[in-house]
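Starting off, we have a lone chain in the form predicted alone, written out as structure tokens.
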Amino acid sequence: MPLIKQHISKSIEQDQRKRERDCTSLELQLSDPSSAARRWAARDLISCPEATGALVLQLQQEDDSSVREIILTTLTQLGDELAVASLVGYLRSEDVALRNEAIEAMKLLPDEVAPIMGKLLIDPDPDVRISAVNILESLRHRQVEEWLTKVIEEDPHVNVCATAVDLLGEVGTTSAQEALEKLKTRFPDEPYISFAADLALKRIRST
């Protein structure tokens, strides 16, 4: 019985994909009442570079998490200027899930995100700066240590620095030692900052 049910479900999804597969039709299908149809459309739009705008628009109103995940995946594959700018915009979203999904998506775009990382790390909103540091966690880029060092040297917000020093403890080298020592004097009344900085220094000196 379960096999029959699985076969029926698969057939339904396949039927929902039996529409025209040209880019215009796929964009229209993004607003289909069926979440399965929207998923197929979002997945297939990877072959339509001009579809970024439609995907961004749908993401702003999409309430199905599985569809949002596919849209974000497609946006990261397209990776154009509009896609990156939209992901940056989601870092300001009140929707925590969408904000976290945007962070994960941006981690997959090191070359595209790198040129704007400097601006993100000095954004007026400390939550955006924290999100930027979280993106650096998996951003394979040669400037990661440099960016993190600058954060702990200059950022006035203790939570931003705490997030940065945690990551610096994983990726930092001897180049970060002076900044880590100074960080403890910048926030003398914050025990966690001293603890995290000492932990990072210990790891660096033992490698």
Second form
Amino acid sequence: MPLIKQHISKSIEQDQRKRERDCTSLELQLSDPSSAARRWAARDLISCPEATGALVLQLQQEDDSSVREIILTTLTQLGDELAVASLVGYLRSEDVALRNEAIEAMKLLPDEVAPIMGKLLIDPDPDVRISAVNILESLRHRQVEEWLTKVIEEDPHVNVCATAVDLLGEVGTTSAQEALEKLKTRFPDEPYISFAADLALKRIRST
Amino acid sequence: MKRILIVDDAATVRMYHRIILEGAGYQVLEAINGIEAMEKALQEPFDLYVVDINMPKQDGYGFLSDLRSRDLPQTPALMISTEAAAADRTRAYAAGANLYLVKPVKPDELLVHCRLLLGEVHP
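Could you present the same protein in the form predicted in complex with its partner chain, rather than the form predicted alone shown above?
Full assembly next; the chain just shown is listed first.
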């Protein structure tokens, strides 16, 4: 039995590889009934800089999380204006999984995300601001501490500040100390904020 | 001693909840996402789950839905999230949450809701 399964699996794989790999054909294969074909197409579209629109369109209707993951990876690697704008749009999604997948993808795009980070951090929707702070978690960019400090100094929403202070505990330096002290006075009735700010200050002072 | 599993990707939040719950005499274990929580749930019994929603790999909704679909004891679950909208609460209850709190949670608030779900106090 395993031999038969292996044979079938090889046939499917060969079938996918036999299909046309030019950009137009790959875009069409994004809506193939077979999720394996869609995965192959999404992966191979990395060599098609004009494919962002088709990938974004497919992502809006894609139910298979493994295909979605590859589409997001390809969008991240394409990294053009439309790709970044679409990833930002997913931060507003009601679909938690898609939102988290977009956050993970944007963490890998420091140069593309940096110019819009300032805007994301003052978005009217606090959930988008929380997502933006989450992107900073592993965004390797020199402005991360500066952005986080500004959040805890100015953002009126306690959970946006709570998310930022958690992160400052990991990446903050002595230049964040004053803002962390002030944060406790901004939210005097929130024990979690005091706890997290004290923890961040302790970590900063011990390094 | 009653055992509580805290499921949250934020280390500071896990530590805050752990200090409060251990201070009240509970044994606390931690998981950083739904997948790790399910692994622990399959390995050992818990009296209560305290679950965040937004977590990478598998979110709180996914974990609770998965948990409730399995042939496991129907351990109560307290969902705690930054999401304050009514739709989020509805979705949490549909996934299998027994109670829903919005972050940040004050120590007394956390303890009283945990005790309620553990059957130690009554509404």
